[in-house]
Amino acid sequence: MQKFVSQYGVVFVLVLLCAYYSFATLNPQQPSDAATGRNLAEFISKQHPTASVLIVVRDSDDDRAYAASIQQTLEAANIKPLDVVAGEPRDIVGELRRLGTAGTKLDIIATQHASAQWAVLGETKLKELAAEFPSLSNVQVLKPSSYTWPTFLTRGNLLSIGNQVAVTAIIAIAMTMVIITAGIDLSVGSLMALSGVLAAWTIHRMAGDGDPGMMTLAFACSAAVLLSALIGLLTGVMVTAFDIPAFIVTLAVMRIARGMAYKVADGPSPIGIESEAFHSLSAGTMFGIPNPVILMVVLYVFSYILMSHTALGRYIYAVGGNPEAARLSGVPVKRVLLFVYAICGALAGLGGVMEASLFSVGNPNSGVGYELQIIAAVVVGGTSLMGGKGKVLGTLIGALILAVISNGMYLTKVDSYTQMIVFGTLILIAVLLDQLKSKRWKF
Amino acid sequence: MFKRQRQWASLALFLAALGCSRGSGVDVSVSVSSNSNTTTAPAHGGGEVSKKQQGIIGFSALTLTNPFFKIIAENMAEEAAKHGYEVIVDDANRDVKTQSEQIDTYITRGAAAIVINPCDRLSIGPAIKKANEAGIPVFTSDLQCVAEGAKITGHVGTDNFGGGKLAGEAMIEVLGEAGGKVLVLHFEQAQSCVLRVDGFREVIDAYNKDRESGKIEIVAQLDGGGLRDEGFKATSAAIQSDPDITGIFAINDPSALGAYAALEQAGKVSQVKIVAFDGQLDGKQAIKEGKIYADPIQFPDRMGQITVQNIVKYLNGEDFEQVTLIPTELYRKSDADKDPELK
């Protein structure tokens, strides 16, 4: 039973929540793409042959194409569209207003679901027309029938979920080896700011208002992830030569990082990055999956074998459950110290990278609290504060388990202070399942 | 076991909602007829109107901490509730990210609109960019969003401006003749301050244009993040430095309330006196306790109806303010007094 707690608890709670999850958002889906576009304008084509037909959709690219494939398939069987309205409400009632004073007929106004809630498009609106405009007397509103889907198993849902934990789970990847050496590292929060800022910075000075170049970008983006390297190192030298507790340097740290944040952003307020390439490395996707997903797997792939295939790996560990006997075998124990804290500051830094792609501002209030959550799911992963112990897949699940609850909670509308004391009872069963697994609970 | 079995059941119940479920039929959403007055026909399958439920509105507000912005939320639902529409109200904690979370979350759930108060004015951006893209409408209420290339459909927001030139009145009013040494607490952060200080500032500077004695002077603008301790450590300050200080501007009440501590604590609640702004519960109580002389109040019960009032508009197509400033109104002891809201 231990056994299958420790090695499986975490999948299986994920697996748990998801399901949970899929089955509490069961609700009605709107579709609007291309195949339900054809398929209404067959319905229409079939059932009333003669009808003169408006199209109306939002002015979005997704119901554009919507719009364009009930237009193209309405055409092939010889109905000729009155019009396509891609707007905003005010647009639809300037539409119809414009068919009725002209008398044109209508007999079909074809939309999609979000359209079809907008009052415009609601029966006392249409009344209201209908009694004005003689040619607007008889006429309904057709739409794609609902079907039934998790809303929390919808594609755009899941990226969602996808894109917020990116970065959270990639400096936890440096935080579970820091803890695991029984360290911590409370300074990634403002070196992530830091670096966002730094990156920003550079851009601007090198490209003033004008659009970056792509190595004026590798450039910026590089120097603030290596000054990060460089902080974390520091960090290191001083946890390991002045043998100092790692929570008050990186505490210190976190405060020095945050003050030079400010200095760099010369205030509080964010600095702009205008260039849409800068913008492309967080917010592009390739193959249809966002770019910092796949970011995030390639180093998850990279720091499992690392730890689990690696003398490196092994030194790790080995630092954290017994550091003295690991010195005694050899183990270049303050050298690995160094190390992992290099690379956490590493990927602090590109965490912050990643945000200020994000949202194209370095920001120096960015990552504020985020040590927390990223120390959260190190342990709701299953690593041990007490150090030797852990393994960075558990981490991932552990910041997935997070993201899954914090999203499905919105999903299913569970107010603020609810899901705050929702995520602290969490962390607390986490620690428990970590003292369970280590048989250290006694009555 | 039983919760084992719970989750299989559980996986069932889903199942066997996905085999039953993907549809492609085409619903009649409304019917209007000249012969007959039956509005709803669906086409088959069952039918999608519901004339209660109208859809949602998503508000991501600044901070749930702070009850002007709960009050925003509370009269925002209200009101929405008699055209039909529900609000879900998420605490957006002061952070970009958090916020950007949750405007994808009304996205997913095909919110009719969405309503927040930008936790910053540029970075905010792509999200707003997302909705924009997805076709929802985007209103800002109270703080404003300046991010390149995002749409804002309406803003409801304080004529901050005008209000800063109340405070600037009222401070005139309480130093009378006299005049003297003013100090600013601002919060330069947020944009609705720096009018506010500029409002002021204009009201103060026209003053002291044709005036050879009585002038009052700004002798120094510190940072009171808008806080209780960050304004009582900006205010300590002060006074060592500016021992002769007879008037405070506040740029909202909290740090107002921060400011009169540290007089309190310097023995010169006598000497200096607090204008602030807000108009919250607490700044109210301490008008009317004669800690603070006045407030230019704002009126976050009207912010949140006229928001959606102006959202039911853009849906039904029709005309409405696309940037609403509600003017403040300068509240002092006697309106204290009257007020049934205070003990």
The other form holds:
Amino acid sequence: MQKFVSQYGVVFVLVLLCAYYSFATLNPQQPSDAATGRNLAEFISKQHPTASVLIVVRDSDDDRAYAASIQQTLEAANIKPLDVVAGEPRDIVGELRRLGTAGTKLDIIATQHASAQWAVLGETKLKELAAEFPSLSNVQVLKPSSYTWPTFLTRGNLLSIGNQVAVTAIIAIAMTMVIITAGIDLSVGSLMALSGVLAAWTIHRMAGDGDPGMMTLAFACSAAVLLSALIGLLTGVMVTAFDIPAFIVTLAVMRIARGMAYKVADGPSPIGIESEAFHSLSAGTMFGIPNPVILMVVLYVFSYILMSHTALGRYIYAVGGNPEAARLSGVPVKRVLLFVYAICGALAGLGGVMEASLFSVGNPNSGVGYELQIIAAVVVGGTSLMGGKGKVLGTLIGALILAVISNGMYLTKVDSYTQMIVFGTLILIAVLLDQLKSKRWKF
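Compare with the form predicted in complex with its partner chain: the form predicted alone:
Just the single chain follows, nothing else.
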């Protein structure tokens, strides 16, 4: 039973959670992506090949892309839309009145579900306009058909979970190594804030109000990550050279790094970064997959190889299992500890840069509470707080479990206070299971 829990329990929990939230969020879906827009335009071109069409959407990037796909598909079928209106209900009223005053005949308003709910596109308002403007007397409002599907399993939500888990999971790689050596690092959230603020401050200093080039962005991001790595290395020195408990050292570093973030930002206000190239580092995609998710996968593959197939990985486990026996066996214990704390700082810095890129700001208030989420992901993933045991792939599953729970509770409208209780209870259960296994209790 213990073997089953340790090897397959977290995977089973993840699958079970996904199944539960898929069932709990089974709802009518109202598609409005580019492919849906093309399908609607193809329907119009086949069923109403001579119709005059007005395209109506909300003023958002996604809706504009949806409208553009309708327009392009209609024009390819030799149907030129009268106009594309992306805005508020009053904008739609103004456009309908303009068409009516000009006597322009309108047959179809192509829209999507959200806009179709506006009163201006309802039957009552359209009848009022038709009474005033005869050219609007036979207007049809067409929108894509809905379908039933779990909101949890929609593409947008799955990508959201991927983006949500990426930063936590990346830092959790290094936290896994630290905890395997029987250490802890409470400073990662503050290092995230410092790194993001430093990257933003450097970009502003080097580029001013202009658009920073790639060399400027590379230097700013590298400097921020390097500083975080050096702070992590300093933590390792304090732990190894002076034999100070990691809990105390990293608690102090947490306060120092947060204070440095405020000093660099000159207060609690974030530093904005007006750069599309910088934003695209985290907001961009490759083959439809968010860049942070791709980076997360690459780092996990690398860390898996490091921990499972290299001497350094074996040393990390040996230090956590019995540091004195490891030392007597020739393992460079101090250098191993310096390495894991430096890597923990570096990946925290990388996480800070990623978050600053995603939100286009270096925020000295970011990363608050992240250290608890990251440690929770490691523990839920099966790494022992006593050291010597754990797998980075288990940490990835642990991070996914936390992200799925968080996302699922948000979708099912669970209040934030209950979420805090759930996550706290989850951590306690994970630690309890770890203790039960370490004492070899029977289930």
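Numbering follows the first chain given and starts at 1. The shown structure was predicted, so the numbers you read here are calculated from the model rather than taken from an experiment.
Asks: So the motion between the two forms is one rigid part turning against the other, right? Then which of 50, 268, 276, 148 is at the hinge?
Replies: Selected hinge residue: 148.
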